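Just the one chain here, the form predicted in complex with the partner chain, laid out as structure tokens.
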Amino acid sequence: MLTKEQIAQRIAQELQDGYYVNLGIGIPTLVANYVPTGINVTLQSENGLLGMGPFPTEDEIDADLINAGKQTVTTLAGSVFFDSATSFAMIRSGRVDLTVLGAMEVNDKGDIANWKIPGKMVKGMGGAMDLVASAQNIIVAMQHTNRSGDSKLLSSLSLPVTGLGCVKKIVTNLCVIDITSRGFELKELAPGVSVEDVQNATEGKLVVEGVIPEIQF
């Protein structure tokens, strides 16, 4: 099984040089800590960042420089400021080469549910909507069940859908998917995982061909 730290560090080895990125909230920020050696990416902010560095020390904090969970950041040689027009302009256009997001279930055709859960508090879908509707390539980070055990990959979502068919890759604890015209097709098993355990963990469509092998780091 995988840790939330080794879903991320998983995802990194899907960055290549000269990528825009934007990352969720939750694991998909911690991919940022293990942007392999020799590649750079820049990282894409909704609320109006291109080029977000890390954390600010206690003497670099700005309040008027957040990220778009709200948290302090700090800009890197390069960086760029634009309104929020801009910034979806950015993420419309298809310019953001990867987005990385978190999710309560996708299903076996790449739809994603995220943002709300019927009879709970609605807090909103955020950036999220937009994102999964034009992004070029989206990958999902998440746990492969929920916390009373049911599966989050499924063959129809029971959530309020956020958007359709924008799913290309799953990395969970277990597995590495990617979501074709077949289904979610198994690609990497979590060390000490077995397919039956990746099987009986995700309701949808699971398409299983030839010998899995393990996820390397």
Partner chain sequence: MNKVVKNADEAIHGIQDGMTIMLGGFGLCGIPENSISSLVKAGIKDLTCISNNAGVDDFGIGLMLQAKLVKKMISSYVGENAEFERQLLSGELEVELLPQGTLAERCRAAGSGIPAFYTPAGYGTEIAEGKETREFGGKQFIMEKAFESDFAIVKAWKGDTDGNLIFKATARNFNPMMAMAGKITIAEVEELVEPGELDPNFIHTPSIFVNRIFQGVDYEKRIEQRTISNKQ
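Let's see the other form, the form predicted alone, since the form predicted in complex with the partner chain is already up.
All you get below is the one chain by itself.
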């Protein structure tokens, strides 16, 4: 199975030159560490930073320089700081090419739940609703099952919905999946993981065609 870092590394392969990209809290923030060489990508943080770099080394840490998840980050040459209103104007006007988000649940129609568990204390949805409503492309980074072993890739969501029909691709610890009109289409397998493993861990409609290749790094 893939580690969190390997999930982020695989998602980084989806980056294209010139992209403006927003990275959500959790596994998605790790994507900043794996931007392919030769690719010019601008990372946007919704708390007001354009031009975010990889995580800092110990001697680079600046406690005042953080991303939306309150993690310390670095900046690249030409980076810009601004207020939250400007940040969300960028997001809402469709200027973000790709958003990478974590999720608690995704269904086989591309609906996502990623902000609230009933009965648990949460501070609010944050920027998730704006991101799923405005991004041109959304990739989800997540674990395939919860701690109890229950699938998080479902036919219908059980948690409060963040956005409808917005997710295009999912990278989990087991596989890479595209979401199409036919459901979850299995595209790649993590090393050591079989198609049967994915089928057993997926509650929603899973489409498997031909020989499924192993994820390459």
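Because the structure is predicted, anything quoted here is derived from the model rather than measured. Residue numbers count along the first chain shown, from 1. We call the rigid core whatever largest set of C-alpha positions still superposes within 1.5 Å between the two forms.
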Inset, instruction - Verify the C-alpha shift of Q143 between these two forms: is it 2 Å or more after superposing the core? - result: no
Legend entry - Large Cα move at L76 between these two forms, threshold 2 Å, rigid core: yes
